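Only one chain comes next, encoded as structure tokens, the form predicted on its own.
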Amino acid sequence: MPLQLRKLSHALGAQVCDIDLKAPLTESTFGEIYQAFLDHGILLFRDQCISREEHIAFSRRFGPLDQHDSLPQDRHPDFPELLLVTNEPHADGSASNSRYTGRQWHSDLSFTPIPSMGSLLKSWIVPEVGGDTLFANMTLAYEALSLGMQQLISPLHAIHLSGTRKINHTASGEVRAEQQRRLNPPIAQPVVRIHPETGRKALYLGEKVRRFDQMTAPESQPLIDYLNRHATRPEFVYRHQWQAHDIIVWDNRCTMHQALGDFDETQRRHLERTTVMGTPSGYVVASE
């Protein structure tokens, strides 16, 4: 029986219907899922009451998984393949490191030399309302640019930063910043990436970009701001309202996303992500 799909929005996304990820998937069925992934950019699987081991096993069908060495403070203590996105406090009562994860528009691991090919995020506990995630179709955004703008940005490389997340809670701010720089030095990525499987061009930016390589931040910022605003126009975006036990898989090579803080933070929000490794891209730059 052919895969049953329901479009999520005009811009991107499809829900895969009548699939139970606890059941074995044939190579033929997974082939249809993978083609839908390439065609739609993001896929939604509802009501997937699967274990962490099953989440990891399904994710591996898409490719090798990252062990999240670039984000060690956010890994699951027993499963390094799982990255925690949670506002649940630590056992000692201290605030979660990842409670504000993803609040900027970004593509996963763009700040590393091997950015993610895809991500699979499972919701365990969600607030009553809010805590939505936005996804943008970066291929449509690129194709909507004028020919002159496409030619202007084609040779540019944008410098992606990992942010200022805490690595060592006891160290000074200066030491933490230095640890972050050593762990994730600034990476210059092409502003226009060619998808290795579809051959289509897509913008590759986000709000972790501060400047273009060989340009200053003041020179770069107006164009970066314009491209980010352009890429996140409503006609290129899908807004996902989470339900418990959703799984969303998205293609980081042609989408970017943003988590919204539009919920009561006294309510629990706990999600876990696997990250499928991609291919080498970009290069390390000497400074931000």
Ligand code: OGA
Second form
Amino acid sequence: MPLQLRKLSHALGAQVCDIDLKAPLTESTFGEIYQAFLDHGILLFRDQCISREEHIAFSRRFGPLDQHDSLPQDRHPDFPELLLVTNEPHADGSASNSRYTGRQWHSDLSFTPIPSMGSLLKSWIVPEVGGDTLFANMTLAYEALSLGMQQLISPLHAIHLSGTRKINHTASGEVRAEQQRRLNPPIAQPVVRIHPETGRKALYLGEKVRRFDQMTAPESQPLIDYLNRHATRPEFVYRHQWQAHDIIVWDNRCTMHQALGDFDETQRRHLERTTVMGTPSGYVVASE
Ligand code: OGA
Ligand code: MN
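Based on the form predicted on its own presented above, generate the structure block for the form predicted together with this ligand.
Below: every chain and molecule of the assembly, starting with the one above.
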């Protein structure tokens, strides 16, 4: 039976209905899922009460998984393939490292020389309301630019930095950001990437970008701001309202996403992510 797909928004995304990820998936059904992933940029599977092992096994169908050496503090203690995105305090009562993960527009691991091709995020506990995630279609955003702008940006590389500087201004947040920076030197990534499977061009930017390579930050900032604002216009965006036991897989090569802080932070929000490895991209630069 062909997959039952329901579009999530005009811009991107589809829900895969009538699939139970606990049941074995044939190669041909997985092939349809993979094609839908390429076609829609993100896929949603609802009501998937699967274990961590099953989450990891399903993720491996998409490709080899990252062990999260670039983000060691946020790894699950027993499963290096799982990255925690949680506001659950540590056992000693201190705040979680990952409570602000993703609170800016980004594509996963863009600040490393092997950016992720895709991520699979599973929600375990979600707040009563809010804690939504936004996703933007960077292929549409690129295609909506004028030819002149497309030509202007095509040779540019942008320098991506790790760490969530904008939000995490506490002392412990600064220490963590410093560790992140030591582990992950600045990387220049192409501003326009060609998707290795679909061949389509997509913008590759976000709010971890500081400046264009060989240009100063003040020279770069207006164009970076313009492109990020353009790419995240509502017509290019899907806003996901989580339910417990959702799984979303997104294509990091042609989408970006952002976690919203639109919820009561005394309530729990706990998600876990696997990260499918991509292909090498960009180059290390000497200074940010
Ligand atoms: C991520 C991420 C967003 C969210 O897991 O990569 O950015 O809403 N999460 O938790
Ligand atoms: Mn992310």
